[in-house]
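Below, in structure tokens: the form predicted on its own, a single chain.
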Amino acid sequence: MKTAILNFSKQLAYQPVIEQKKNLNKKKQFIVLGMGGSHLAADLLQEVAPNLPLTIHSDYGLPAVSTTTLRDSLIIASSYSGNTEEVIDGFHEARKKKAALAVIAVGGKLIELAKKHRVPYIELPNTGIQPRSALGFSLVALLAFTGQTAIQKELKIVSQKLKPAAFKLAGKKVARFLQNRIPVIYTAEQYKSIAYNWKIKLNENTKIPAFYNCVPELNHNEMNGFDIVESTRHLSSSMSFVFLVDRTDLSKNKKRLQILKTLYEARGLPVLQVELNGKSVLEKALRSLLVADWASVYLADYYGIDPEPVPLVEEFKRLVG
């Protein structure tokens, strides 16, 4: 896992090849079918390009969209392993409805189906890393299918100056703060996918409960669960909060996070602010996620846990069949 983090910048320099490209039906709208780590790139793309008509579907079948939307969209079936049950189901449903299709995977049944039915596909490098660690590969492939050339160019520039090892100390600081605690990640709505990625890395690498939410929404509900009184203090006693903050946040949201920090700390709830740094949303996201990577693996070291495997997920898959 540490090697995968150190090699992350190399992923951003990956140059994908669209196989069976002559069959690619170019569209201006996109629907990404993906579960777990296989939709993290799409989450990030929504944040970086908020005006891009992009729908993410993490379920069986296809999203409930109009016939017109389905006709005008490229459905991108994304499964790192190529064997994700829900994504394969969506692939078959898209074929039944004669929708435009494309595939992203390292291999597996999905690549076999793409070859069989002459569907355009990108076969990702099979380096043996976990899907959550392959964000760079998945993002570059997704940009190729969505035609986001400006973001592709920016990504190359960012990849040249992004040094994963430089984020070790920041990750260690977060890990020390979260030792023996349940992490809760908060940020402004515009960085929702970053907070969600933090949660996923802590769930899968460190094998601990972790949660996330965003202001202003959480100010209308979740924070009320932490208005601690003596009879409920034990319910919150194991929680610590990481606030992902950005100097360019909407001033009202910056104010909300600052006030919330004061209120939580007054109730004995530890809060650590982590700055989002970078010249663009894309750079801020990638830098922040490297901090999360290191934090999650250093926490795994602390707990004596191997961050690589996900045994509960594998056991669940066997039982589902």
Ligand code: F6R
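The model shown is predicted, which means the values in this text are computed figures rather than measured ones. Each form is matched to the other, and the largest set of C-alpha atoms that superpose within 1.5 Å is called the rigid core. Residue numbers count along the first chain shown, from 1. Only residues modelled in both forms are compared. What changes on going to the form predicted together with ligand F6R:
Look at the core-aligned forms between the two forms and you find a single run of 3 or more residues with C-alpha shifts of 2 angstroms or more, at 248-251.
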Second form
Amino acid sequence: MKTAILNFSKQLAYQPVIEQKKNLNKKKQFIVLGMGGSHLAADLLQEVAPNLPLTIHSDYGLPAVSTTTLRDSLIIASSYSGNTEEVIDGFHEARKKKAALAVIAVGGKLIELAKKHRVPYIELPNTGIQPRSALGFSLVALLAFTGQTAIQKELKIVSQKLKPAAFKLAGKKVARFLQNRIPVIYTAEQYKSIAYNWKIKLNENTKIPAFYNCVPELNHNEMNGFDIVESTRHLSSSMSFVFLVDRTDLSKNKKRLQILKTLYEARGLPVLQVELNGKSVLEKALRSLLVADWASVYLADYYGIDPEPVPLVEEFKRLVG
Ligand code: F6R
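Take the protein just shown as the form predicted on its own and give its structure as the form predicted together with ligand F6R.
Complete assembly follows, chain above in first position.
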């Protein structure tokens, strides 16, 4: 896992090849079918390119969209292993509905199906890393289908200056703060995918419970669950909060996080602010996720846990499939 983190920037230099490209039905709208680590790139793209008409579907079948939307969309079936049943189900459904289809995977059934049905596909490099660690490969491949040239260019520039080892110290600091605590990650709505990605790194790498939420929504409900009194203190006593804050953000959400920090600390809830640094949303996201990567593996070290495998996910897939 540590090697995968150190090699992360190399993923961004990957040049994907669209196979069976002559069958690619060019569209301006996109529906990404993907579960777990295989929709992280699409989540990030939604934040980086908020005007891109992109729907993410993490379920069996296809999302409930109008026939016009379906006709105007390219459906991208994304599964790192190529064997995730929900995504394969969506692939078959899309074929049944004669929708425009494309595939991203390292291999597995999806690549076999793409070859069989002459569906355009990108076969990701199989470097033996976990799907959640392949965010860079997935993002570059996704961009090859959505054709966001400005973001492709920016990604190249960001990747040249992104040095994963430089984030070790920041990760260590977060890991120390979170020792023996249940992490809760908060940020502003516009950075939702970053907070979600932090949470899943802690779930899958460290194998601990971790949660996330965003302001302003959480100020209308979740926050109230932490208005501790003596009889409820034990319920929240093992929780620690990481606030992902953007100092350059002018929005009211920045103020909300500041006020919330004061209110939580007054109730004895530990809060660590971690800054989102970078010139663009993309850079902020990639830098922050590297901090999360290191934090999750150092915390795994602390608990004596191997950050790489996800045996419960594998066991569940065997039982359900
Ligand atoms: C494992 C991981 C999982 C998988 C998910 C879907 O590292 O991150 O969340 O991504 O179970 O599997 P794939 O990505 O193979 O479709």
